[in-house]
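For reference, the chain that follows is the form predicted on its own, supplied as structure tokens.
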Amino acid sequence: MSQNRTPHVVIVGGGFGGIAAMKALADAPVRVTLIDRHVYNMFQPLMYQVATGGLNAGDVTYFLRSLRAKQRNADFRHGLLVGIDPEHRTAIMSDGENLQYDYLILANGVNTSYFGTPGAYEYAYSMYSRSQALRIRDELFTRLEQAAAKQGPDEIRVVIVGGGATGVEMAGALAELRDQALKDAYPEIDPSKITITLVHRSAELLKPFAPRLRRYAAKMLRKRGVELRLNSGVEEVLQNGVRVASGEFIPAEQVIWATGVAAHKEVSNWGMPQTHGGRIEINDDLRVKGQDRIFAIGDIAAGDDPLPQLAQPAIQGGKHAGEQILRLLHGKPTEAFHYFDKGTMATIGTNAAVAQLRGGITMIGPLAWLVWVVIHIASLLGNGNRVSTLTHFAVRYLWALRKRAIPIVGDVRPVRPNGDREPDPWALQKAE
């Protein structure tokens, strides 16, 4: 036990799984320390809305330290876990501090995987953090301003790599931005000069979804002017476009990488058993294989029966891990985790979405879109976030308003000769 005799539970990661685990221990006789490399929780499913100017980053960001006010036995620690010593029950932080734990929950999620594709890390933009989403938005609006002032190419070509939910939603949002919001904001730009191409290795989009939903998503994207390049794996990303497996070059001013995930690089130093993509191997009770006091949940965890890397498996896994710690504290054996599939959904834009619910029930069109809006707003952490997001959605999506809706502008650097300083070095670094 810890020195003060109160069991100490350390949770690494302030995402869906980590917060669910923390809440599951709210009334437990333990101390909880939540660790995250960021000081905020970013609502990942709406990240693309930030990248396309539909929402402010603050709308979908929640200050993790605010959780302490709601849970008296919880604390927050900003930092990075770089090592684990199971024998001495020690979590080793990057700043040299060692945190003693009685139980450890690993819920730190994953990062973008570029599959070793040449040039992808250097030239493609991913969306796994707030800073990455903002860089996409800022780059897009910088190019729009340059095109409007005729200071650069009059074409703005965006290539999205990946036909999963993230890629489909990003493509739909960009098409909607081009066809509705930018008409009044940038009358100098011919909308036909803004092209969106989605490149996908498979023959169909949204592979985890039912065939009917895949066909609908492809149909709606094409209807909204998105060019689909299916059966086209990206072999190389260049500064001015991508080269696909056939050898064809697709020009682009901006390449957005929306496929592939892998563990963060520091996970390999933790000494935990790892499998494909660097994910940590777990038993059916969510404990790490070979460990009695360490659990892994969410995207970073890989069991014998693979679960989708979505919010619900992480949330349910976090709750289950917290419950198992309580059982262990009371001398009871752990129980196997059973995932309850509530379904999944993706949106293509206003009045167009797909939803696949439990029992094989599927929905498309306006009804699925309305369900998508309600569930995503309800899933945000704070009431302020819910109200702010609802307000922005109302302005952007209500028919009478969206025709004149102006997007949230990106940060375009000023052009005054003596009023523009050089960017700080950190602003030029690749965000992780």
Ligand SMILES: Cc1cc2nc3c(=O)[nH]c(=O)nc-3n(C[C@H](O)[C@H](O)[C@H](O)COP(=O)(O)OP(=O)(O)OC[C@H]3O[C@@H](n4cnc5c(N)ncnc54)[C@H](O)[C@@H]3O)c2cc1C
Given for the second form:
Amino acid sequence: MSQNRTPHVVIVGGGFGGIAAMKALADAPVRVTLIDRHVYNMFQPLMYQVATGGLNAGDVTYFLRSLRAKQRNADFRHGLLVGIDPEHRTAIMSDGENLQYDYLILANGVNTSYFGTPGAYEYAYSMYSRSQALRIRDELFTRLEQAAAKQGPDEIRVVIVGGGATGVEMAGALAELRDQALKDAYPEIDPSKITITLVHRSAELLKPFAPRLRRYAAKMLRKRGVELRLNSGVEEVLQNGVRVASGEFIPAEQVIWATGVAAHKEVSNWGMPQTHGGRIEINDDLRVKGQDRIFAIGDIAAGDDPLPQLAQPAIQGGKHAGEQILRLLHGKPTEAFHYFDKGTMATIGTNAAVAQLRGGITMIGPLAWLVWVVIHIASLLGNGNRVSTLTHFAVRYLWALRKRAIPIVGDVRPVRPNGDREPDPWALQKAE
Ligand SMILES: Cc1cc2nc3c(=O)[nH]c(=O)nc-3n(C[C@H](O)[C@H](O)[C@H](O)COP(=O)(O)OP(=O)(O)OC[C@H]3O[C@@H](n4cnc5c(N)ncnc54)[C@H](O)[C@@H]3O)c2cc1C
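Could you drop in the structure for the form predicted together with this ligand? We only have the form predicted on its own so far.
Full complex below, order starting with the chain above.
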């Protein structure tokens, strides 16, 4: 039988959902093509660690092509999906190539939404990709160098917008970075001049968590020197701070946007039905409404009762979509997807985390933190990443080493006039 007669499954997105779908089809009599606009998978739950110098970007990055070594029926295609032609079963790539599919799985995730807040796109740093996480880190260290060289403001005021898990984790990690590493590295800077403020629209942090966990998170952040500005929706982001709904201006050298997600803009050209936040509407078997060969899973998909935009719904959805394709290939009807909620977690920093488990069980403190560490290391792709993340966590968190915790840094802009060589011509070309 020719290779071309083997049913072809195209999966768009090598995130949690796409990889789970690909693995579910490992032993199936199909060809699988995984498409991603990046050549890597980024483990988003630990991205804030990259942004705060706790982990290397490579520790949480996995080369998607290497999945082919583990799965012989899988191929990888680097590129951006820009259109779908369901009638001719064609996935249209931005470079003009058309890929024929028998089944298509949309697992392309979502992106930052600024809710139309003026100035947010221009001035705030969002954290949805590896390059954005690195930009946050490099900008922070540029500000620190400026302050140390007396070449800019002597204060480094970081404002984090959003008190969900990402905002809380970011604030906790920044506080720890300041208290454990920056004091010694930057004796020129008065530590009281490095401030972290978390601005949140509602009265409590971590809305999806139980009240006890929300209170604990707020208490631990305050204890670690994070100022909480609750009931303060950000109305505008300016070059030098944010303006909240009351009209008050909160000054900041760096604003980090840690709230809100929406579909990528190209999704509106795919002709799929979309609902809140641009999510693609699906039936209970995870097929897109009105489509019999197209599935949507993970963050981009929403059924009548939408699931939270977290890793587990994407992983379980990916597995289910793969299994349904197998059923269809065997002439069987599809089955409804049932999400198994294993719980959610967030960490505030060393020895402080909150966990909400199945059956209403909640955990706080060192035990929750230990569970958080184990789960996150185990969930990473690749043994190399697990080992290097464990090593960097040990350097950052272990009591004996904490005093010597050295942040991971990257390139910092020269802060003094003529503080660097003229850039080489090739560097200028590359920057274009
Ligand atoms: C900072 C941060 C922290 C988080 N922390 C947690 C946490 O602690 N716990 C938790 O459960 N969840 C967390 N989440 C949410 C979790 O990461 C997502 O719910 C999960 O990644 C969704 O998986 P997915 O497969 O739907 O999409 P993603 O994992 O986002 O993967 C989508 C993939 O599609 C690719 N892609 C996008 N558009 C296209 C296109 N047009 N063509 C080709 N490829 C495309 C992208 O490059 C990406 O690789 C966090 C998210 C962020 C941003």
